[in-house]
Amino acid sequence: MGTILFHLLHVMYIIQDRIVGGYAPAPNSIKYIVSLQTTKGQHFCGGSLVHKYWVLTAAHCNIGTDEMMIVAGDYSLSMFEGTEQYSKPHRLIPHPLYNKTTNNADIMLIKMRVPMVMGSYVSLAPLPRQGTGVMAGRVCRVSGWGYTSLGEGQIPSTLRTVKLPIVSSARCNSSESFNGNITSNMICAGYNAGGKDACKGDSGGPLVCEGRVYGVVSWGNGCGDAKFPGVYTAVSKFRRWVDRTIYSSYTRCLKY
């Protein structure tokens, strides 16, 4: 069974690591990040606010509209800070080409029932233009919460972030690494020595390069392994789909 599927099936039972080798950013400095939670308040994935009604995340974070709550403006998941905003999903739209076996096109848009209000704690994530790339070696930043198991009780879980360089597809696809499993819709990021990475609870969260969300945390082989950088969905390959999905729904679905 794939690790992604495994961690979703066991979302309520196992301890998940957070961002590996990172640090806590200043509170509410990453204003576009959201926490996807179960209706019981358990964090399981991250996401980015790309419109007041829409969140960008990974398709493998799809647990169904009835099971999910979206929280914006949060920093410490274990405390109510008064900056949070909540919305239930109205529709989940995974990319039609998403393949759970290969993890290709692991990207999803969530239309929320209630719009998030922009302000001091919440803002939109800028996205790259269709087809733009990020050079290998460029340093980007990935952020997320990860989560703890219910059995261990809630420990304070503040947002974490880590800076990572982009790894070329050639290196990521080499026989020493992912051996051809990286498609043109994926990008890799990590250090030669390992030790810094996103981990399972960070799925769906943003990899930000030059102020734009170029990647969505997707999959990997372990966390922080020197041979295996983290793998992200390349948002620039799907920018047109994102815009089409968001804006065509306004003309087509006025009844919403």
Given for the second form:
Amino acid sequence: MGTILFHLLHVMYIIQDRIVGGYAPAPNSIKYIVSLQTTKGQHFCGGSLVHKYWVLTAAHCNIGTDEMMIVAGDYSLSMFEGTEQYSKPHRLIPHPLYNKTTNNADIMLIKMRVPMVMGSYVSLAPLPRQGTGVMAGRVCRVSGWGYTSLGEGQIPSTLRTVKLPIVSSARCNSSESFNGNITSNMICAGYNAGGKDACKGDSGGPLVCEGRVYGVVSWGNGCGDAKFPGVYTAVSKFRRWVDRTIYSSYTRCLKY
Ligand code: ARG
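Show the other one: the form predicted together with arginine (ARG), since we just had the form predicted alone.
Complete assembly follows, chain above in first position.
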């Protein structure tokens, strides 16, 4: 009885200690993830490199061009590892339909001043095709430097990752959960029991399913709360907007 209780407490401790319930991936194994930092070097959001000049993130990570720095090739935020590449944003392009009350269309593209150089520590993230979905139950992975627990408010210095199943919009929108606040531009991922989730500071970061960034960390209810999965911007709904925005910036008429 004593040992069972001990094991139970131990398991609960692990779940509690890591509300996101994740672990540290191998250094530089997630090469498309970037850290968005203030010019003072404070991490505040994640993002994905989708082109050597472009980062995909959440619209609510918009703190203004002058305040922002993009760091690729990073793993430990507190250590200089020599693998990091830095760029200032040239232009921030939040989705025109972004609504900060409903969180609808919480997606943004950042054009960088200096392109990131692809290599052993930095690569591009593949995106899903327009309109494609992921089935409920499919296991995806979300990564970031966000809080490992909401209460303690700790930013971990090393990148963390956690595997989560996709939750159907019907269940996510049910009265026991988000009660109709999930739009068709959002997808949900998490366990009904909670314990594994993205959290504050993970926003803008990638939810990767089948090797593609299907979700951008957007919002939630607490972190890892039972019955409340994490809510992500459905990238496949914005694939055409992403392509149009990136490629039109290279034509004469629409110069970003
Ligand atoms: N909005 C939060 C941020 O600024 C992320 C929210 C994700 N929350 C969640 N429970 N999945 O970083």
